[in-house]
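As structure tokens, one chain now follows by itself in the form predicted alone.
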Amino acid sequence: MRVLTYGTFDLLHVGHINILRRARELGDELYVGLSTDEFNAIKHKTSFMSFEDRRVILQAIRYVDKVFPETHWDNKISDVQKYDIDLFVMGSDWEGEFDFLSEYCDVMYLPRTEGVSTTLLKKKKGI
């Protein structure tokens, strides 16, 4: 079974590792759509690390089998089809947002790791 998730994965922390590990445990392969810097700008987000640095870090994580760029919101259906995805997973903070993908694959929302997020880390460090 091939599993897909998306994210920015900036300032990698234990919450990121937890969702990647849990997603990978649900299948045989984990594909990650990594938000590009240009897509983050559209979402009014600024990453501390560049897309290329975030990609290198994700590719080094043993739970991740493939990393590809996420360039806009509308890629999800075509990515599911292109990569023959069986299960799409996201954090529970996105609950219901990607239910439209259930026409193409199973959709699951995983609980977030409490007390940690990139936003909190940035606030603590004044970034």
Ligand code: C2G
The other form holds:
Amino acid sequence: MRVLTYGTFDLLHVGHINILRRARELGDELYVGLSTDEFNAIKHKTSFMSFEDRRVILQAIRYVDKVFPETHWDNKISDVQKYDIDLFVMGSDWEGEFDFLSEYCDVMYLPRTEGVSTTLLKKKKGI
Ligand code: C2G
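Now that we've seen the form predicted alone, could you pull up the form predicted in complex with the named molecule?
Below is the entire complex, every chain and molecule, led by the chain shown above.
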């Protein structure tokens, strides 16, 4: 059972680890589409860490089996088909946004971890 999720995973924190662990526990493998710096610009999001650093960190997590670049909003259907995905998982802040994928795989939204976010961390550190 192969699981897929996407994200920026900047300044990795416990909220990211929780969703990666829970997603992995729902299957046997976890694939992650990691937002490139260029795609982050499209999401109007700047990450503190480069794509390459975020990729190295993500790849080092025991719950993650494969990391590939997420470059556009509209790659998900082809990614699900290309990687033969059984289950797509995202945090609940995306509830409903990706239901169109249910034609191609199961779709699940897991509750976000409250009280932590990259933005909060940046504010705390005055970055
Ligand atoms: N997340 C969480 N709890 C938090 C923060 C994040 O569960 N406190 C989850 C988000 O819901 C998401 C994942 O961690 O499923 C990655 O979050 P981000 O890196 O902020 O990703 P985002 O910018 O939402 O990009 O195409 C989808 C986008 O690439 C998702």
